[in-house]
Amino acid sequence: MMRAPVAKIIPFSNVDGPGNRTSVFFQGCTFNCLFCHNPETIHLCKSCGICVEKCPAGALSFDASGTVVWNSTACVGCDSCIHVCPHDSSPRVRWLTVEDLMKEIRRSAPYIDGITTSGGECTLQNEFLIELFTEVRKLGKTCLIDSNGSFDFEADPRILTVSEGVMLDVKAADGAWSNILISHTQELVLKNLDYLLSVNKLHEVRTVIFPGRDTENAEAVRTVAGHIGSACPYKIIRYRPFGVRERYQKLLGEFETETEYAERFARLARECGAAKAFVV
């Protein structure tokens, strides 16, 4: 029987994706990216238990095998585990089974449009994801993958056959200041563009405006656009430093996008063909 990592459920959400969705956030990612707002569910927990002494609920120990164990009765929620964590992890992963997420997700039917999967990354999890949204359909509810574009859906697209598609990251044009940001070049994921909006699978587009990077801004948000015109919304989001890792926040900015310096990237991408740009 399947198992996957959860990092964390949210019953009810209005910015994952259309309607009311319960999101899906699963441990693990392909990508390091400096400006991640969960850098919690990059890497999957060691077990190196300097959380264990900093949680002031006693809510983390060691079992038998050395393996660190939340007791999520005990837990008040405070994070403290995951600020002291030098490892970009969480105590808190639960591995779930198809039938264990249903049962949270059954409760929040009646009141939902359908689920988004996140992490972390959650096509590492693609198995796991065709049977989940297999069974999440039969209650007559949508699915949508949230994406870095690491996964080359071209290469497997099993999981499209049973999803209403996919709200893909550009995080940047290819380059340096790709390989700055996230570790990775954007290859893969303008390959996915492409091949998303080929099958009218491509839901939205997203990029995040970086305050006074008007070149790596533009480089970004002109890909895009030269790539999908008006075949589906496009996101210019703010960056906000709130749960950015400080030793990058000096890098990309201590402080929020304004809204009318990402408004210059909306009008750019309007410009460009991109049709449906617009600023979050």
The other form holds:
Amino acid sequence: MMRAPVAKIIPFSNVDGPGNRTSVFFQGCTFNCLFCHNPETIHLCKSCGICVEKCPAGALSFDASGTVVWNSTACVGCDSCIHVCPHDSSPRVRWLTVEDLMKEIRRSAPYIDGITTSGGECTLQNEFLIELFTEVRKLGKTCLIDSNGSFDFEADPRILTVSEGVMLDVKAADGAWSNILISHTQELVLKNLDYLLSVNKLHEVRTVIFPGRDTENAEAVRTVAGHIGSACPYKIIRYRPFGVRERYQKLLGEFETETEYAERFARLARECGAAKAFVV
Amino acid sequence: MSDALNIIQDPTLTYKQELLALARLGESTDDSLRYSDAYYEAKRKGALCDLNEGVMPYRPRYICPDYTLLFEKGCRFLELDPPKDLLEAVNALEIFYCHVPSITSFPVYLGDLDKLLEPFVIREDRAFAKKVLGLFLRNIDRVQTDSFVHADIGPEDSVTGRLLLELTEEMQLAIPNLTLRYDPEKTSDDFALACIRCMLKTAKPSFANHRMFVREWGERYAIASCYNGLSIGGGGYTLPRLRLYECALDAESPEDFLARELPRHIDLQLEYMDKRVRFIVEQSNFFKTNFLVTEGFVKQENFTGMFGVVGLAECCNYLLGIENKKKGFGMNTEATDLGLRIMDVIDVRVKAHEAPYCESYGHRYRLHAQVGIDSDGMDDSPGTRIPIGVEPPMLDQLEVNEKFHPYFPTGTGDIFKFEETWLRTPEAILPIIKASLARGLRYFSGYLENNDVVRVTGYLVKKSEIEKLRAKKQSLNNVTVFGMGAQDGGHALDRRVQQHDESSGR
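Structure of the form predicted together with its partner chain, given the form predicted on its own:
Full assembly next; the chain just shown is listed first.
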């Protein structure tokens, strides 16, 4: 039975696509973005056990095979485990089957328009998602993919046949800043941008605007605007330090991006052709 | 110092509030309406509560006049002809409202305003109609100075409905309370979304489950006061409450409570209701001489008694020995199931009771999940609500509500407080309301956390008006003082905030 590591399920979300949606966050990411708001979803747990002794509720323990296991009933949700984890991971990940996940989605299904899978990077679970989306669509609900663009959709477009589309993060223009910011190049992300546009599966694009980074912000926005034009909404997101690892807050900023500053880049995006650019 | 002197020297009371307080004091000097010793004992223990209805009822608690009759035939007593245009219609209503009694002495039901006024509104220029309706709302806010004053709109979209929403948002008034009668087939999504936007910004309108109310009351039902379902052309005689937590204090076990203490208290409350209803109908003047009755705006047979309950959550937690509310009623299947068994006992026993003067309802009273009063503090949560401060995520809260709301034809409801992002996405709230109403929710209220106008437990107050009272100044709205008490004693403004999505960042 296929299983996938699920970090969190949010039954009602109004910020992960149109209408009310159930958001499923998968564990594990292909990037390591400095501004990640939930860095505990980046890596899979190594069972090092540092969190076990720090858990004040006794909700973490080792099983016979030496794997760290989480007791959700005993857990008090204090987040001590993710704060002490040196590996940007979490012991509170559940390895679920599609049917496990469907049990929870069926509960929220009457109240939602659809589901959005996110992460981490949910496309790491491509085969699982195909099966999941097939089941969700039987309920008459839509399926959106929230992705960092590190999966080659053109090489394997099967997931797109069972999904309404992709909400793509384009975090930087290609170049040195991209390598610093996300530890990755933008080559595949931009290829995906064009491909998803060409098959009409690009639901929206998002770029985070960092305080004081005039050049880097402008380059990212120009790049996206040049590709998407008015084909899909372009969300200009203000950087917020909440949840960002402390050492990176020092580099990126300890305060959130001012709305007015972000508006400058929304205007720039519109000037460069992204008619549906707006700040959120 | 005498009670009367206390009243006339209280700097926070307006003249009219003094007058009403003195009237209540005067009423309390009579003791000819007597109950059994067991009733008084239960009342003294706090297990029964009469909501300070007064010992000598001289009118039914809630009156829902049939305003369509005023527009068709006029009113002889008030010397009003049927209105011929919008100005006459609004003027007739403003006059009529001043003569509709209630427990608060203010009209708790203002009519289905969109249906009543639409024929007049559509004959006028939109800007003129908006001006007139704006003055009408201002008149209501300044003259009917009590948040239990309640108007209804819907289920269909209308020019009047839209204008009332626009004005409600622009004027930011606590009065009147407002309900949308929502039916997924009759209410367009566009109109529902306009109502949601208005609700987030002004805490009104609330969404009433139109189909559910129609099944119980027929098409001609009113939502009055906080969220009371009643008949148009009728009303509610009285609304006492079982304070279920206190009812349970002498029970030895859940089974003992269900078999002995609960039925005993139900019967005592029924005794109170029967005597009171008989007195209102047989002894007081209202049903003999009041123009509302003699001219047919209400009919005695369309009244019923509202059998109220509060504190189900605390009752269940107490009976099961649950001390941590976070793991109690609403979050714990055993406690929630006990709640359902308790409601079944109440429902069956009240339905088995032959009630006087409730002809239109098979001689039966109807259940009401009372919304709480300021003196309840944290002992008894409103009706069957999950206690404030331990509410689970919205989906869980709705699922619990859906189980309990069908018990209460004379009203229940829950309130959801949203953080600011939901204002940008009303289309994310509509499917939640739609689904929950389809699954048994009766009444949905919401507001944004940073509003000035907020819904306290069922009624609306302005936070800025509460601050006036704290500064020992007067507040025109009679209900502001209840809001202050509920905020201090029941933390009623601290309900859980619906976040957008705690882990949206990547």
